[in-house]
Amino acid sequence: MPTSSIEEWRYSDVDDLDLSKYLVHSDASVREVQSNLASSVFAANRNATVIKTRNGEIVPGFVPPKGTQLADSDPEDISYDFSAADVFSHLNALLSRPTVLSVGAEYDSSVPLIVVRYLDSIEASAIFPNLCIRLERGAKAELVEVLVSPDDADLLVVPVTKIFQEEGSNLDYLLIQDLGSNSRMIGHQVSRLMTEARLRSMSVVAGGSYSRLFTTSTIAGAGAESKLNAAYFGNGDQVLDFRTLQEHSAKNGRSELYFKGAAANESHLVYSGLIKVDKGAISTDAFQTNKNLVLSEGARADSVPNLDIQENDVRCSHASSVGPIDEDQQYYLESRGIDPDTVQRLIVGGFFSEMSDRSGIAGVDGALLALTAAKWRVS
């Protein structure tokens, strides 16, 4: 087990975590819960092809539309011992079944594919989510996968999400974790690039009452390019903590990482990443930022960005920021008549709304939207 005096662990509650509290099981009784952030973009994506799973078993009856392959054994190219593996992403492999969605050539990319992930137990449970995402070459798609579980439900989730791109595919990835505020989360997201393949994700995180999601990006390819975005916003006691890792291995590639994060209440956002370029990895373009608006006085940020270059001829930079809501756009905004809270409201709102711009899959901006209300209400 790990604990939070190891440097990838710093600034975790991973000392707390009991992990002989949890059954390992199944339950079929699982409940469908709706998730309001991920509602949006249902609703702007009709013509999705929707995959349902009950604490990772898929529901019976579904199809692969033409162009996919749907399995349940994780193939020897995309379980590669990557990076951030440690205990957690261990125990994922040892106790879960995988779900495996192939995505080929001549697979219409103007259909997204939806992954819908419920989560739910009677007891304190550990439930281990697995998907593996393999784009075969020249492949693109757009997929979308949900987390969520009813607030009740005491639970660890373990999800492990590999993606896999082949040469020249191309991928808008979305993940919505909207969990109850009686789990926790302990993440990993793991993609691999090979040449010329391209990846835009995006995460909007909201649900859990610690929530660890650590990315891992590897540019394996010459000219692949990886763009990886975030959005959250911590209330109550809330803990959000991501780790990133965005490794070149092959050369021309680029990564950018745009991580942006709101803290209310006494919640506490973590954020620590690495830009890691190897050596041969030559005309490398990789940049870091992470933004974090802390709105009270008993919420707080931690953002440690990292570079490790063992190239000469790369462009690499990080950023990082830390603040409250800037006093001259919340005067302005006041001294019109409107009122303290609204203000907060619309300045969080514009702080959150270019992230839509980020992702190519419809509805996003309603998912971001509906965070920031959703955190309003119990703020």
The other form holds:
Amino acid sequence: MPTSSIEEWRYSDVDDLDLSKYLVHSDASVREVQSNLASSVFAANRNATVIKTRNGEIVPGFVPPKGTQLADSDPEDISYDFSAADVFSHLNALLSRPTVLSVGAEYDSSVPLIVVRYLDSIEASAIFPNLCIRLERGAKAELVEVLVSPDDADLLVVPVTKIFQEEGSNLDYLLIQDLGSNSRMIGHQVSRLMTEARLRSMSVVAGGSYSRLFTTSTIAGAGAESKLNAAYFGNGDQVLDFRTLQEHSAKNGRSELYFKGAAANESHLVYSGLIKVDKGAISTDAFQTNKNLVLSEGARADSVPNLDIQENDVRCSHASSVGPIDEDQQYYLESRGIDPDTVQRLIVGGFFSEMSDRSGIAGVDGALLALTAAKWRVS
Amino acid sequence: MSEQHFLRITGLKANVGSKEILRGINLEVRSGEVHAIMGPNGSGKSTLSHVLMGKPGYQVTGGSVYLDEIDLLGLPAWKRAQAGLFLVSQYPIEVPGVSLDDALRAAFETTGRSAENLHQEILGEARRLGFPLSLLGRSLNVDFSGGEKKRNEMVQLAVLKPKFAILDEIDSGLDIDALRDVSRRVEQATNEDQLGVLAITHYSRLLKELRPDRVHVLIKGEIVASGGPELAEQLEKTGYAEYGGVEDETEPVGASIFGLPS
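Complement to the form predicted alone: the form predicted in complex with its partner chain:
Complete assembly follows, chain above in first position.
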């Protein structure tokens, strides 16, 4: 087990984690609670193919749509990329049955795929959802993944989402994490992009007492492009913990990371990211931006960007900011007769809604608005 | 004829840090009137506008400001705005992700005004002011040109319908056409809605468009002369030197871009 004295687990609550208390095979009575955060996405994608899962298992009766195939074992080329994985991802690999969805070029990309993960248990349980999506050569798709659990369920959720994109494929991915307040999450999202593949990813993270998301994206083929975005809002005494790795191992690749968080009450945001450019990955463009709004005196945000460049002909940059709401913006809107609390909500809402054009999934603007609304109610 | 209001400034003194910037300003503006305050850089023009609106960072050390019976100096900026005061900023602030619609809707809702026809009103005012409709859904002031920012401020003023407006160097960054459009809309508001105006400016070119009823000369934090529109014409010929104000055109005007009081 890792401890918080290891840099990668600094600020995490891993020291308090008692794995022995969790059952691994939980009871099957899973409540399907609604996700307010995801409702606008459902509403805007009524034509979507919805894949329901309960505690990681697909609800029986699902028929893969035309142009897709469903399997339950990992393709080798994905396991390959697990070198950066942590002990929890390995546990996931040991204990889960993967849901592997292959999307072919003939798939009708106007029909989004929505995977809804209902997570629940009466007794304290550890759940290991494992989704693997493989876009075949030239395939195009929109994929939404929703994680939702009831507030009273005591869960350790260890979701792993693996994205493998073959040459020239194009994916818009959206994660909505709307877990209950007694859920802990240690998640891993990994993508591997072959030649000229395009990924645009957005993670909207709201729930869990401790929520960790480790995002790794590998430019494995020439000219591939990965856009990684995240919006998250902590309140109460939540810890929202993001670790990222943009790895460039092929030339002419581009990766653009933009993570934005807001912290209210006593919550704590953590961001630690690395851009790694391997030898031979010439003409790489890699950017990393992390912005944090700290909304109360008890809240806190730590942001640590890093670069590891082994090649000369590259353009890389990283930027991070941690601070309160801009005073001039606050005064400007107040001078229009808007009370200070509403002004803060507008500015924080704007901070997130500004990201809506960073995803191609319909309804993402509503999800970003719901993120602010949900946190403002209980703050 | 709508209700008559007054904005009465009496003996207003204010500091920035330990430095006294305003040294006792006396001024009264009534509904429908246009007053111009002219002064060189460093005379306290912008400080006056921010002190009136209630920007944090300025210490009022004396005097009073009343809008009718309301003691403005005892209120935070948002309550002064609700009382009927509006500031057209010299440098409108960029607010990412917040549109004009969002901001005005919030302003209406805070005061319990019905926002039912708000969008139509905004569209109407944007057309009237030549503000590009394509910018209405965009983030406030983000990537707007100087002219677009000022037209945007005027759309807000026209929709919010305050009792009094302070125009802080509204002519800075405006071309002639924009200056004319903005001035015409201010004039219409003084006629249609009995808006009272306090226009703060360095140059007399604004006053050719705005046609003030009264002109005041502000030097080193004090009003040293008041008169009719002829005072502005005279100032144009003689400059501020006659009043003991140094005509400091060479002073870097960029200082106020960084929010420092001019």
